[in-house]
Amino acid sequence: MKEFRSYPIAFEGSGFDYFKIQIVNTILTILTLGLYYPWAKEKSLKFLYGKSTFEETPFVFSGTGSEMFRGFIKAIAVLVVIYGLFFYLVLQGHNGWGILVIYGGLLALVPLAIHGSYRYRMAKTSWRGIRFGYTGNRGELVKLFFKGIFLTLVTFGIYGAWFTISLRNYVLGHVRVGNARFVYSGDGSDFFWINFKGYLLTLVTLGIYSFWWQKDLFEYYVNNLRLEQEDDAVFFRSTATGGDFAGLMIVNFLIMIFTLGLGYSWVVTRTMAFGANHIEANGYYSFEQLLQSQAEYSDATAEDMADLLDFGFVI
């Protein structure tokens, strides 16, 4: 008979480390005009990977500087061809063809945004030596993207819910750990009615509510996820109340505000630590099985173009 366990998560990062990293970062980012971000982004991930352990295991990332920097060229080609063929039309006076350029552009961007991070990322993931992956198909992703983007202007915002977590169960469905496969299942109707009562009675509560928001969030999030192969599985699970988010939330903003700032560090050593203490791991696996089966992947142009784009990787 299998052994059901629980499997340990932990981050043990420190907030002073961490601030030792970002001032020389962001001292180095200043003095070469931005040109050392992706070198900064590098020792940032790769503190913050090393500090997130699983089974007392850290996780590693192995990007470089330099192939994030090869991305970030790559990326700034592209945004200034569609900006600059904005102003050119703009300029023409085709105001109306400048305008679809802009944002058709700027959102044709998006699914490959999410793609090509994650096959970056994960390709640079890995645990007790075994490389993560990204298994997704692009097409099947663009598809997916636009469909949810029409739907969503059609129903006037209500499909939006449906449109999250279809993109989440198909992203997260194609990562890889080895010969494992992580499996979100997720349903629209249950996030739609989360977020419906939770902005309700946000409202009702004079925000006093938020707090339990983040945490249905956060438990929705976590509770819907598993790691899984053949008939072995690792089933997650949020053990964070309402309470415990306000004692988070309510310190990170007094620590930004009280320093000005400079407690940013601080604010995400507490917030990995918040998430990690908060996640239980159990199930039924044996962790010797996982087989090298993943590919390496080195282009980090959609990794960056995610950063310009101002929106996170989110797993």
Second form
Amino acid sequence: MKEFRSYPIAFEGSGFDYFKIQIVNTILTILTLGLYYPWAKEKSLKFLYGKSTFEETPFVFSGTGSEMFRGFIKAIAVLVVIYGLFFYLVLQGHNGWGILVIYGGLLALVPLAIHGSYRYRMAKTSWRGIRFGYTGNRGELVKLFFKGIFLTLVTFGIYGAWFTISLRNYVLGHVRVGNARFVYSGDGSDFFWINFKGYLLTLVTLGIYSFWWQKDLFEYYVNNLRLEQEDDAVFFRSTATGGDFAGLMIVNFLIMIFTLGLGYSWVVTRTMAFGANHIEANGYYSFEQLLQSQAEYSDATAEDMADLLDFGFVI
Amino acid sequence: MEQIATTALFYDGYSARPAPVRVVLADGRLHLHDPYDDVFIQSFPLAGISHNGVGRYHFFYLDPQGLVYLKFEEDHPLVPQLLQELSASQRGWASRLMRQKLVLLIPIMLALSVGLYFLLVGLVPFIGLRLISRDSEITLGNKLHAVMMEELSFVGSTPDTAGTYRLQAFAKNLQLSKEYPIRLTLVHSDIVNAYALPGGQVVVYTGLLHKLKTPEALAALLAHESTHVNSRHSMRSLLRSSANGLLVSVVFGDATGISGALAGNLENLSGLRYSRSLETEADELGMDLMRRNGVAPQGMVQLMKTLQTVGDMPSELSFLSSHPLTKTRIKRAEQYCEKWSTVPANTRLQHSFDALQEAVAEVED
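Form predicted alone done; form predicted in complex with the partner chain now:
The complete assembly is shown below, putting the previous chain first.
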């Protein structure tokens, strides 16, 4: 008989430890005139993953600075080509073509960067020695992305909610950990109403409702996620309230202001701990059934591209 | 040989189900044995092992990917020695720095930031000015000029063709630049304004021209603006602030900052704001330029005093970017003039000046 149980989630990193890592990263980044950046990222991610635990077992990030450095060079090369072509066309007087190249080029990079960065990040994430993986298809994601962009444009942005959820369903639905799979079952119209209500009430309450809006968004993200293997499943549930979010965000804001940004490390660890403390996992699954099934993948080009284009990892 | 043997949980990287193992630390390696029949399983060099202590446990990862690992209880007898030997085997700058105290690390970081700042602020303009050719500066300036002339109509101003012709005729009496074609445009507007674009485009507003009572003051204005062009002040400001942006992105490891800083500063090219030191340089070299053209440098003092009386100025006004016009700048100009004997009035300049003022007055009527 399967037992319904809950799985503890925690983040145990201290802001002080993370701050020290950031200081050492900064010193080495300056000494190398910025070239240390990928190794700095490795150190930060290893810390944040290593202090995040599920069932008292930490996650492992095994990406390396040298992989991300090679990826960084390739990503820069792609951007140089796009920007170079743009400046060439504009200086030749073909402004229209130039703008087409720069917007079209950068836009086309977005789904490629999402796909590639998920592949890299998941292949480099493990838990209990079992690798994560991303099994999405690049062509399918590109199609989904451009269809979404097109429909969002012709509906003056209204389709944006459905677009976001379709990407999320696709991307998160192709995340694996060993032989278990994640499933995300979001619905565009639910997401639309959350945002519609959130936007209106935030306006009416002069911004105060934004914490409750944030709570709804977080809840929608977490509660629609589950992990499945055959008949077993683990469900995730948010326990955060709007008041919790207000506390987190206001204090984070004050830390940033009064430390002139130096307190950023504490903002990160506080936020991580907040997430861990406000997600519950319950289910029937015994993680001892997990088997290594996902392939190794070490090309970090897209991961670096996502950094360069400045969009977060999370969809 | 000293050996410590004890049991731990072993995760093999194939399944998430752990198995108990007997661990022996000897010869700089961890040896794993079956706890029941003591059969040897595998051994791992300490140099390739990494550690993470979290919650009530210590995790020792045996492979670079962190898939194969040992889990120890917090108070396990092997942990202290293992940690000590691991820390001794760790090399590399990052681990060495991580062993230092924050009181040492923070001053190092601050000193390096300041050092890098001076390096970049010196180096970037030095290299940049050699990389950007004068021709491309002129092309860029012309493009900016064309855009700005188009935008004039939105604020209800127009280029004054007849006045521009007269202003150019006035400038023909002076040699303003050896390297750049100085091209002047007179804009019909009440705004008291004048600015120089990179590569030689200089724009003067009639609102400013009206305030100038002598040809020397106008010559001073043109000499000042031409110095911005000749000394490539826009490029220098652009490169200097790009260096600042570069510093920020290096320190904060934010790669987008570089392109962001460049984009932000391209705006400054048309925003035409110069630092106080560049303005002072434009005053001084401008007066040198006036003297070489046989024009009394006192015109600069007249120009400054005239502008000082003007109330609200557009913030992008090049001549007044250190607004309000500082007394130091006037004083310096006066001191400069004292060093040189008075130059006789230039009649040709006076003639062109009168023609210009007439042409502008006609349009106004």
